[in-house]
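Here we start with a single chain on its own, the form predicted alone, put down as structure tokens.
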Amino acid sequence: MLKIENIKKSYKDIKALKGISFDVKKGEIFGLLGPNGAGKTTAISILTTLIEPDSGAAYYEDKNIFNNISWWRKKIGVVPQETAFYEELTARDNLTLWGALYGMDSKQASERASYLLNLMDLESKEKAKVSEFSGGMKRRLNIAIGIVHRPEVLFLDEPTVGIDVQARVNIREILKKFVNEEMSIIYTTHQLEEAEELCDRIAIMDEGEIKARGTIEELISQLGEETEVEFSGEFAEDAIRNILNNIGVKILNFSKETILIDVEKEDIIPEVVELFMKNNVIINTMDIKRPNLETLFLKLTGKELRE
């Protein structure tokens, strides 16, 4: 387990990290979610020993990583926002080169390169110069280089930034495949759908602080978010309020054409619909709005998550 305790970092008058703490279990994907400027990249830079914290500690296998930097660097892989490879080399040459730099012999590096080229769906382009690659292909190669040495802990810092939607989907599918290498992954992103799909647990960051952490279900439960249901149709206010008040449903918004209600448990929704039908209430549409990561983030920070 990787355990981070009260790490702080300031740049002159700017407090980039105000004391963050969290842990990452073996084999899980832990997401750091937040907008640009939240402190995600600063946190990754500190945990990968590129910069020093002002205070705080981080432990892996009960060792303080800041006191055992050489040992720690052999345990980790890093996929930065900026691509880190040689454009004029082929994908295979890049992988075998980085494998050699990590201490592999030529046979080991070649075998690992073949495996990763297949995993990243780059086999057909293995002899092409990387300068000829699309943005999505470069991102996949960047990830392959980050895991060429089989790290125990992998840091992925916004690995899908700047690429199209289909390329993002491809990378998410690839990431799911190599979770079985039993590495822990720390994944920073401001893409809500990525965090929801990939991460076992999430820490929501804003302005250098962790506002909340846990599984999505735990976070929503802690914050008391409830399901909203919006009906469109033809509504008489007195009749509707009488129907809904009798079963304890809270009305959030009402007009002659739309009703927005709040329900603690979704199993009451069929009862509401049945009562409407029995009382000849005309319903055209029904839209169930379940709490999700976006509503959670908005409630915690008062902001939308944007690039």
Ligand SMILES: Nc1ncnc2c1ncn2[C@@H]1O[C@H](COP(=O)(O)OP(=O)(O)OP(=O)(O)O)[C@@H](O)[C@H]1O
Given for the second form:
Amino acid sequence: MLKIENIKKSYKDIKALKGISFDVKKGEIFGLLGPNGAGKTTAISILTTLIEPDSGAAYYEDKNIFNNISWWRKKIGVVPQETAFYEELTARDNLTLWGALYGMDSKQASERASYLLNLMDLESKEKAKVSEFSGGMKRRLNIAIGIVHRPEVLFLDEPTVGIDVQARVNIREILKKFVNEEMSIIYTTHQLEEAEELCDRIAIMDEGEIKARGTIEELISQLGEETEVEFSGEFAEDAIRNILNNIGVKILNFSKETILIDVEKEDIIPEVVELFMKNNVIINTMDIKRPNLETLFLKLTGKELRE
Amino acid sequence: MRKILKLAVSDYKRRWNKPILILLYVFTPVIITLIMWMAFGGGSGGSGFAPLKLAIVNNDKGGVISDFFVNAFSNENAKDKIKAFVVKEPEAMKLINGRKVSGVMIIPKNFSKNILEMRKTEIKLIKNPTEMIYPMIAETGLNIIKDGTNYLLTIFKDEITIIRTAIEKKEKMDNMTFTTLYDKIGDKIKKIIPLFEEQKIEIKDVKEEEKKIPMAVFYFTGMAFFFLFFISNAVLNDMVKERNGFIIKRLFLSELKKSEYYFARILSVVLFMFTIEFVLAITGRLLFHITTDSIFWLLITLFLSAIILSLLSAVIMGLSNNERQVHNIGMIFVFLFAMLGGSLIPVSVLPASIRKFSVVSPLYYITESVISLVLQRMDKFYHLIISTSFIAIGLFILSYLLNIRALKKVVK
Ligand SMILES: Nc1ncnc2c1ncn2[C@@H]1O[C@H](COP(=O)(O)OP(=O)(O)OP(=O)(O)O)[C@@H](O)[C@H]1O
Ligand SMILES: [Mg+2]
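Since the structure above is the form predicted alone, I would like to see how the form predicted together with the named molecule looks, so please show that one next.
Expanding to the full complex; the earlier chain stays at the top.
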């Protein structure tokens, strides 16, 4: 288990991290979700020993990683936000180079390279120079290099940034295969769907702080908001208020064309619809608005999560 | 060790990524040398040289030996190699000041007489300061003729001895004897000149070889190292670029050590430079007939110079924080060292006050090593090789310290 305690970091007068704490369980994918400038890369750089924190500590297997840097470096894999490899070489050359630098002999390195090229769907371009790769392919190679030495903990810093939707989906599919590699993954992103789809637990970061953390369900319940339903149709105020008051549903907004109601439990919705029909209320459309990460994010940070 | 080799090999592979650029760098010195060749007088003679233009001032008109000199230089057979004009001194000065000729040869008064009387005498050679190679050729030509003269003097030893004894004993030689003797010598010379003229062919060949070697060896070696220094800077520039990117961090997150990284980089650049030097050496041999009997020492010299150039560039990289600084610091080093080291202008032509500082330039040692090897000045060569080795060790330590320090700034 990786345990991070109150890490702070300032660049001159910019407080990039104002004391962040979280822990990552073995084998889980932990998401750091935050907008540009939230401090995600700073956090990753500190945890991968590339920059030093001003204060705070981090423990892996009860050892302080900042005091055991070379031990820790062997355990981790890093996939930086910017792609980092030699574009003049082939993907295989890059993989075997890093394999060798991690102490593999040439046979091991070559086998691992073959496995990763296959896993990353790069086999067909094995002999091409990386400079001829598409953005998505470069991203996949970037990830492959990060896991060439089978790390226990993998840091992925926005691995899908700057590529098209198709390529993104593709990478997400590949990342799901990683479960086999039995790694803990720390994954930063500012993509909600990505966090929702991939991550077991999430920390929402903004301006150097962690605003909330937990599983997606926990986070949403933490929001303390209920599902809202919006109807459009033709409504007579008195009749409607009567019907809804009887079953204890709160009206948030009323007009002759639309009404917005608050439902504590979603199974009350069919009952509402049934009652409307019995009373000959004309309904054109119905829209169920469940609280989601986006609502939560907006509430916590006052920001929309967009690129 | 495996890590160093693997990194060095992949580094070396990457170097060949832009072959056109490398070709351009490699063949620029070749082209510059060729241009310089043609620039001497424009147009081209039989072997790519324009004929050497020489003004001869004969202040010893009618003298047997001086006539022979003039004759030798204006020989029909040598016309495509040397164009000699016999002119008066003021006119000759005009020619040289107008840079119309490569040199002026002044034969002093009583030249023939002095020689015949075994007195020391000298021929003045005024060199065109804008040209470096042709006057050298003239000098070589002159030397050959001087040797010829000395050879003649040996042939006429008997006659000369008679004259000399006569002079020494202050014996009065009657006019008759003197004239007879003089005529005799003249006859002998006249008979011998055609012989010489036939031999000329041989002499000409010797001259051609000598002409080619100094010129090409100076220019080509100098220019080659000048551009090689540029290449090694351009290649190692990567180290600075890499320090400012993420690749370096990724490298050091693995089990690679900083010293291993440094050794790998130097190794790959040395091998790369050596490869290019090898190509240049072959080109120099084919195009300019620059060659040596000792391939072993040539390879050693090339390898040492590859090391010197790589380490010099590594020092520049250690001093620079970004590519701009590489460019600026690099320029200063390249031009300063090239100028002092005889890459742009042969050291022998540099003003004495500047020449003193040549020893500061590592390029001086490698350029001179190659030149002295080619010219078979082996004593000088061995000295230079030893100095070069010491300089390499010094540069290695300096560049190691500077680069490790720079790396520490980037990754702990
Ligand atoms: N080397 C640095 N020097 C000064 N300020 C820095 C440096 N690196 C980061 N910062 C600042 O620290 C803050 C956090 O930056 P960081 O790169 O960690 O954000 P991020 O969450 O990774 O953003 P993004 O989504 O854009 O990658 C920003 O305000 C940034 O300007
Ligand atoms: Mg970032």
